[in-house]
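Next up is one chain by itself, shown in structure tokens, the form predicted on its own.
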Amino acid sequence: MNNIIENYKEHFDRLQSSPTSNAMSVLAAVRQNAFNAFSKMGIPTARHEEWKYTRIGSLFNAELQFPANLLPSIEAELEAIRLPGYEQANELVFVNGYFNSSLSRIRSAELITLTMEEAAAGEYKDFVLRYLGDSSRYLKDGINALNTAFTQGGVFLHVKKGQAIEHPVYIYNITDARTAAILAQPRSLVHIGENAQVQLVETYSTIGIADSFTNQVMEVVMEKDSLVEYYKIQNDASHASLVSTTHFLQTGKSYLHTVTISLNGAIVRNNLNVILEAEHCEAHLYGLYFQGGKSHIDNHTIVDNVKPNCFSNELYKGILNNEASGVFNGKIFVRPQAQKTNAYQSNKNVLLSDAASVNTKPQLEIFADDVKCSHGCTVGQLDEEALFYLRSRGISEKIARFLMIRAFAADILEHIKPAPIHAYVEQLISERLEFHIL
């Protein structure tokens, strides 16, 4: 663990001392701060509570390269991995972690897009200041504080008062793993102003086939009635690893909606944080996993509910074969002062194998006496009544168990707004399904 630390602070030093970093030191200061708890935390292992069912030190191991600014050429790879309705949408290209605005297309006169060092440097400090690297405040682990450490080539999105963003906002995260390993680390901070609306989208993509870390932070602030809606779509390769924390603070009574569907990777952590800090915020959180091979899949999830009269509903989903496996933990805080909070909590999975497992642990942690809070979880298998009645009408067993997974994932799929990502990911899944059921 010493070797990995020395070997990262030698890169951190070296970025700390050129020139682009010296001129902003709004972001050379968090950068420090961010790699002294790295140093101190360093990488988690299974002591951690919060990393109990989830081994990442193997990835470290490995001969990862920190990639420079000189981005490969990508063009004709980046058709293939483009979202249907592109020519319609704000796209954000990042390679190896470093946000490339050449690939980038932004259709959208209300998005301001600029780079972390051009928001660090402007009319946009005090905002960076302030509020990049707020989700350390949840998330304690060398993990996060490495992301921050080496924040370079990061985006800074502010969606304008009063603005709808009329085109969604696509984010590609491409990592190019053809000549070597590669930790790409990609950073966003996004401000949604006052009365402002808009739709996101994030990828993961890894073209080669070097092993591939992608440790990913997004930040997003809502302002007093704002609207997003957030969508998360994992299916990278079978030896791509990704830790992705996306960190919602809902700073005046907004809506959130986010849905997450991951469906491939080595080991794939997802963190997502829901602080909601002001009174009458709403927030629904919507999760499917569905897992083969030997991926493995931890899904780790915060909503607290700061002020009072605030309204929160999760329901995640999970389908594991073969011998994947799968981690749901979920945590809802209900302070002290949050009365009159409605908050639901509720995990499923279906096991399809014998080998495949899962952990699940839906937690309330509640300090306020006038709340209504709810949680569960169940793991088992496809029902046997279920499979006899559709096989007794003539359907043939595969196809019987092809048309239960579908039903059962579908609570997750209508929560897909988009008309273009819904029917993408719709076939993402028959895809799965008939891969691993026909």
Given for the second form:
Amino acid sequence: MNNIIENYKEHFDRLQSSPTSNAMSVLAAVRQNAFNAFSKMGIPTARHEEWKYTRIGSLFNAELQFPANLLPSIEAELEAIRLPGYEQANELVFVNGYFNSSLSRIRSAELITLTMEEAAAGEYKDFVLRYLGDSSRYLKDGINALNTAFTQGGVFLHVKKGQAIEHPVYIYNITDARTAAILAQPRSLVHIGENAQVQLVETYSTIGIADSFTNQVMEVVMEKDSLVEYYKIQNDASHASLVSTTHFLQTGKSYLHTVTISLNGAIVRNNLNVILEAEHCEAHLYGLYFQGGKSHIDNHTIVDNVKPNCFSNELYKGILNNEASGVFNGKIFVRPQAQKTNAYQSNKNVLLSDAASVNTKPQLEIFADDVKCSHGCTVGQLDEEALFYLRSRGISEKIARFLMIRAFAADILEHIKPAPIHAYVEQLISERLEFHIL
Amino acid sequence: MCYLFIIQNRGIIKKGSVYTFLYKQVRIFVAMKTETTQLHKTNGMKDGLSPIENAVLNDYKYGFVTDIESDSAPKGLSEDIVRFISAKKNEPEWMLEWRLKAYRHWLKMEEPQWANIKYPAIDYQDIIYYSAPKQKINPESLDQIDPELRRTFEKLGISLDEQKRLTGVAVDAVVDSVSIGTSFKKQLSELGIIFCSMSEAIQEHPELIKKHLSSVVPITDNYFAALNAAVFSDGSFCYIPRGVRCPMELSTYFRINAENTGQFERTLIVAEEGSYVSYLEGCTAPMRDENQLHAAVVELIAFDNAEIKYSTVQNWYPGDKQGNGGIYNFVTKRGICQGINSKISWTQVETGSAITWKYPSVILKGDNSIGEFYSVAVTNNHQQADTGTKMQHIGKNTKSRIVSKGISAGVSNNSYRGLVHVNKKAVNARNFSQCDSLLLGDKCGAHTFPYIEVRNNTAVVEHEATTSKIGEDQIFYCNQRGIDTETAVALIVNGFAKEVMNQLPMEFAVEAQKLLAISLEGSVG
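Would you generate the structure of this protein in the form predicted in complex with the partner chain, following the form predicted on its own above?
Let's see the whole complex now, leading with the same chain.
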């Protein structure tokens, strides 16, 4: 452990002393604080309550390289992983954690895209200073601090007041592990102005066969009357590990809709924070995880009701096959002044094999009395009676199971609103089902 | 207070059983009526206070001190104190070794910090670890018991003689760590049932104690269990032989008495093949200024086809309205369903203590075994409760059911913390958990921390939780029909907790309902 910190300290000192770094004291100060926090907390072990079921220490046993901001030739690979509908979409490409403007295509003029360095030095300085690293208020562990400590080459997005971005924004996080095991740390800060609208779609891809680790943090600040749809699609290689943190701060009455789809990866951990800091905010959180092999999927969500009259609804569904393990940890906080809160949470899991396992922890912490909160979770198998019903009508057992799991997943899939993405995910699920069931 | 006065004078009443029974019912009715009237008066006087705050102002009704000459050890904890306690109880060498082992392990342990409770650091050297009421001879009959002590029980409403005749309950009364009176012993021993104090059991049934003691809760289990093993002063031991159905409810009354004395009870219940026992444990304690530490351990063992039902009503001093004083209750309770078709059921009504840290759990080892946990936890003023259960599914076709009802008022915090673990081999395990919270007032907190770990794909696990308050429409509906607000709240709270109350044996149900009413009368959501 100490070795890791010492090793990272060298990299950190080099980053802080680089000529471009000193010019932007804002970022340097943020990084310094974060590195101090990282040195103190280190890599979380199973003794850390939030990492009880997800052992991440082994990832750091491999000699993970801090990549330099080079431009590997990955045009061909990018072509292969482009999401359908990209012809009309805005595309942002991260390679090894660095925002790559030459591969990115910004079609909507209303979408302001700057590197984090530019934003921190220019007119957005105050905003960056205030909100960069806001997620650390909720995620007190070394992994979050590690990303902030090495904030460089990130991106700052701004949707101006009153603008609705017509085309969705596709964000590709590409990790190039063809030559060595890479620690990629993409970072982004998004500012959704008053009465603005945007659809964000994120995917993760690892090229090459070395064991890689992507530690991503995205922080989104939503102003009054804004609307955000956020889709996260994870179908990376079986040797690629990922910690993906997405932090939404709703500072004004606003609407958030998120869907997280996790289909593959070695260790995948999603932190989704929704902070309802204004009255009458609304948030919908949906998630589906369908894992096989030996993969491990962990979804941690936090919904923090700070102000009264907010509504949140959360539904996560999981299907686990082979030796896959799943974790769900959903927290709902209701602060003392957050009266009239309505918060619902549900987690449903199906285990398809003997060796699959699931740990779920739906958690409520309520300090106000005039609230309606409920949570529920189930773990089980496919309903025998429903299977029998289908089979008695001449449908083979395999097809019956196929149909039932598809129906189980459909509850989540129907919340994916952009048509090409919906079709794409449906296709992925069908392929998975054919592989696992038929 | 009128209520206490009536109880104290109960002894005067002619002890014809029918009269006494009727009188008991009338007494409860009168007492509740008086409290309600008093509350109305206080409500009128304290303008500007919400009904919830008025509920908070309710006094602890069982606060009094009995003056019994204590035979105490000096303050503090060391190997010498452990030896002192062991010597005081004439314990054999193996028992002393066992205690010392626990003590040495305890020294190496750290106090757990994970629970959702806050309290000032406990100075373990500022506690008296042993105090026994002076009692020269072992009483053959109840008449030989210290009259002062008997009055204490009468104040609590369980005079031994009355219960002996009226309810058929055998009572093993524990005042400050030493057992002083055991009734019905002869009737029980005819069936081969052993029901005695732990110190007696160590002397008379060492083979059973050696075999079962700390087999469910090892001395190294946790900080408080290790402390208990080192210094436990007494407790109850109960052994039900093969095929015997215990004909009566067994009960123990715990009571913390001498000032600054931690109460360290240790209870062990063994139910052999095909036996059945229902055990009741009830607690009240006198008012105190300083915090008192209580670290008890309860172990239950059920063999093939055996069933143990363990019920608790806990009403220790919760501290005053500012949160000063009160009992710190750190309890380790665990049962093991060792044999096939065995069943262990925990029922608890927790209304007292400044801090409750308690997780009665069941290890479902035997095939087809069943574990149950029913709980009502009420917190008021500055009380903090972190309570719940653990269900460990190991055997095939095991079932568990958890029903937890948390009620918070004042500025209290009430947490449910539960674990359902389904082992890889636990084929067809089934669990249903429900934990509901009721909030009375806008300054209290309700929290749920359920952990669900499933390693077997044939398991079916369900968990659901809700949080709510008493609706104004519900109160209005009652008012409209001539039910005053206090009664309406009591009605709704009782309805909320009914699922759990129904599980209590008859003897306890009345007392428990009364406790709920006392704790929460006057609260309006």
